[in-house]
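A single chain comes next, written as structure tokens; it is the form predicted alone.
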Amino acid sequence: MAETTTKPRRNPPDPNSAKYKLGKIADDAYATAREAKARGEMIGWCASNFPVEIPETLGLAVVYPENQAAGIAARGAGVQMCEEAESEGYSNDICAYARVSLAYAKLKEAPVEPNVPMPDFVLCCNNICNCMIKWYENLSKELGIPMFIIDIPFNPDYEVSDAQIAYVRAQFWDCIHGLEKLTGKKWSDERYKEVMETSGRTSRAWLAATACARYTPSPFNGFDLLNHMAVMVTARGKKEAAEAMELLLKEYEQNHVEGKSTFRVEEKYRIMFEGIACWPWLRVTSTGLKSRGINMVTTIYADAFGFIYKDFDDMCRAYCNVPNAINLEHARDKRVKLCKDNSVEGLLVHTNRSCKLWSGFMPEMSRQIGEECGIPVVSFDGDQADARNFSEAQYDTRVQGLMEIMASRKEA
């Protein structure tokens, strides 16, 4: 099946709103990578749910392959790349994010997207998958520079013990003291203050502004936040990303006030959409909800980026609490908030190819949620950055499916 197309913005957003200041914020992270780089500066490829505030105290520029990846696929060469992977022997089984990633790191260049500069370490964080080690360690070793993990255990308990605080927390300080001795960069506790203050005002501007969507009609489109969520993975320790998160809030409450959404149409139907966004097809999934009056109001992918937190420990704590190392009891009751929280209708579930972990406890997960919410579920295969794993029409028939079971509970 051929991949799709991103075409280009026929309409350019407003420079003075959210939008264009989170997109800008998002491009600049490549261009002071790139910067960073032409200066003789260190520079790094880090994991999304790694802490950035390692990076960010000590003043290193790092990108993540992650967002890259999901850029490539979505502007249509996520299978090119898998493919110059796949052709070095690496499964078609294994992460799309990570055979993009890794022939990337061959071809030192991509088909679109800008081009980001080669690291000179990795950092790698495995509170998401394993794969990821795996991934990171083969950049490592085909690159041949040092790889910085921090080892933060699957939680099957509820709560966060001590013990693994005590645990993380050595690694953090590890990682940091190598990252000195390495690049020569030097940590100060004022500046990881300050850090970890815009950090947390970053991450309560957004958890608000996805919030927004208790209002009925929700002020926006669920895909919105897919795009805006870029930032609070680069970028959530900067000033400027919390002054656009702030004015993102601005501009979903205004809209509340005014009756207006950046859902375009009349919203029919709420829904929550769980798991990774299908980058390559972005736009048809986007539409098979729009044309249908389904606005996805919520996603816990989005929200999974907020971190608040007091202190360093507390900060080991939010990292100990990410979607993926949590069991399924704690992850369930964070989807059944939402759910609730926002006047869930239905629950539409991406049985993702590339994110084993996610979508294997998805099944007995998601029956939960549907029993405690009351909601249908219906669930379709994609991927989030291989188009060849996903059918247009099974996706519009799932969703067909959840429309008629809402329509015929609004009825009754």
Contents of the next structure:
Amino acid sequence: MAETTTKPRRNPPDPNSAKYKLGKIADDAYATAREAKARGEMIGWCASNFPVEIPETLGLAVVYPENQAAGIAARGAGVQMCEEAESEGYSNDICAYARVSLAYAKLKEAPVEPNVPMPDFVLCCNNICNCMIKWYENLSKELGIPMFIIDIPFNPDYEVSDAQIAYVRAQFWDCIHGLEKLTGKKWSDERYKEVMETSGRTSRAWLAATACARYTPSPFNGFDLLNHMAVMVTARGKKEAAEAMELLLKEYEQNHVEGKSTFRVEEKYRIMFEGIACWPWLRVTSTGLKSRGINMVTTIYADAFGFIYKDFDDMCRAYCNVPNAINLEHARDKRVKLCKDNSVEGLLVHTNRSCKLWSGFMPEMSRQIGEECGIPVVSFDGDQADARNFSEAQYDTRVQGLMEIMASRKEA
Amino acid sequence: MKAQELLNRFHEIATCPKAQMAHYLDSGKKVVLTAPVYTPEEIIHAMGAVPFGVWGADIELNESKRYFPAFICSIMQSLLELGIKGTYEGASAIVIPSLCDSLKVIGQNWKYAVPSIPFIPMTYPQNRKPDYGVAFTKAGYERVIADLEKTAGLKFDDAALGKSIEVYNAHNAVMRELVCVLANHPEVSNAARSDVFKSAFFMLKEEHTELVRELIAALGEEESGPAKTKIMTSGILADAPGLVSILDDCGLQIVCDDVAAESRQYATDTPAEGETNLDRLAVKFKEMDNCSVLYDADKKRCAKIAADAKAAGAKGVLVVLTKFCDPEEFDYPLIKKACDAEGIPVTVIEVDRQMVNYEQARTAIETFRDIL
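Next up, the form predicted in complex with its partner chain, please; the one we just looked at was the form predicted alone.
Every chain and every other molecule in the complex is listed next, the one we just looked at coming first.
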């Protein structure tokens, strides 16, 4: 008779903890959309950096295909979904989030959660990449539903020009009026003001929480941010998100006072991680660092979803200033600040096959960051959702190399 | 001059851009490089410089690997490689549009990799149809003008732009006419057809127009050769000699195309009316369509390919897919659907600018020919 073993059960998270509350908010976003759909309301699929203020103010339920694809990939079904898209003629060089999402649009279900209700419209914003436009065009065409786009061009200059603000502002209003017409929902300036304040409150708490990495040791494991970030993407305009983020900040401050951390081993080295997480290999990439006492204390990816602004034009400007919409010098300086503020000792770059824009000038930018901060830079090849594009052995070798350089610098 | 002599001249120009650039520089002209897919060449022309198309080359990549990961398209990789190796030295600037993610990143890399040739960004709106989109296009043009004045010492004059627009509209018309004329002359090889298109990037458009007119006139004097199997091509670039010669070997004739470096360049004219000539040029971009790098939720391009193939009597569509080109890769499944719905066979071959062996492509193209 085979020996039976019982897996040790993890303690369920404390329902009063930020972790529990944030997890619930992320799950609720899907439930809210399902319920709205069941009530006969129109629901949308929405790009992660689309101005959430618009659907939130209009009272429209939306889900986020990028979050969904990350969730599917993290639960191990990324390759299966990618292959489904490839059987339709999509090249395996295309962004894996897009392939997962296009496969879901065809199948209308995934082998793992999260399953999401089918959309009545799509909301696209290309401030992260133009790949979003092509992906959403195809969703719109294949599903026969309208597409709303807010085109935020890549800014080759350091500052956002008045012409760009005027262009983006006009599109915001066009989009709002188009959604009003399609869904029958009405824009309210008063409600917008509330959403703007809440989004600002959530963002301030989130950025303050991530900034707790300035403490040594850091009161958190940087991989926590990758999970909590889902709330910043989907719910930053909601009051409960603001409250949960404020609780997270309180917990991190408390951890610091008590000398505790969610990074459960001794923090020997502190690094910045560059790029989107390798969701199919999250445990491997996390363990590869943790086993060496390397804490990923900061990443621009997390801070990318903190939006702070004072009025409508300033909101347009904030959406023009997300990390993938800015020039090399601006992008570099933001990262240099994170490295310096958080006493980073090394930079680990994920060369993400799914993301041409993010990876396309990363070699030059990371060279400049390394020089400016006096830290070693190491990169590895991976993918945000296609497990086939990652080699555990390469990752391990590169991380080991990074650790050895950091160790020798500490000794010197 | 006989058609073949003219085709030889096009071949000479298409295969030796360096000599063309030297010729213009020696004659005292300034040269401004223009990257794919669309740049406001009319502005550069009006400011007295030669817009010089740079779409990379079929070369081995070495230096560009310091800047790009392997999965950026080979057009951008080879363009940067040539820049780093000094091929374009003497040019006053390079204008790079922001129409895809790889174009966005090459501009950033160019500043550090090729500091001797100033980078001028042309930021186009994707939401180009509404008035606010046209205003943003115009602001982008004004930025290009300001940069050209500053970096290249050129001067802008709106009246001169009006004249350049006439030159470009005339060139568009002659290139569209050429496609129809060549469709009736199967004896002109696909390689020669490719030379005519390619040479347009290395010549002042008025000079190219003149030569193409001569070719059209010469072909009018000659008998058409024996018929071949008619096809349509689609893609960003389809000019690799190794590829084009396979089409010729297989007895296929390109009778129309949806290639970005070919007919897509000449599909839209600048309208006759407008407050200023710069306004007219901004409206031209508004009116451009049917291209993978221009936003279109209706995907009209896909249905248009099927319709164009049918209208030209093409028996099939050959999609020449540039590897790692997102915009084209996203459109391909929908192009296939549109053509399937019309009963038009489609074959896709993946290419990049580092290919040396086309035998796999040959097999695919031979099979394609056999089913047509």
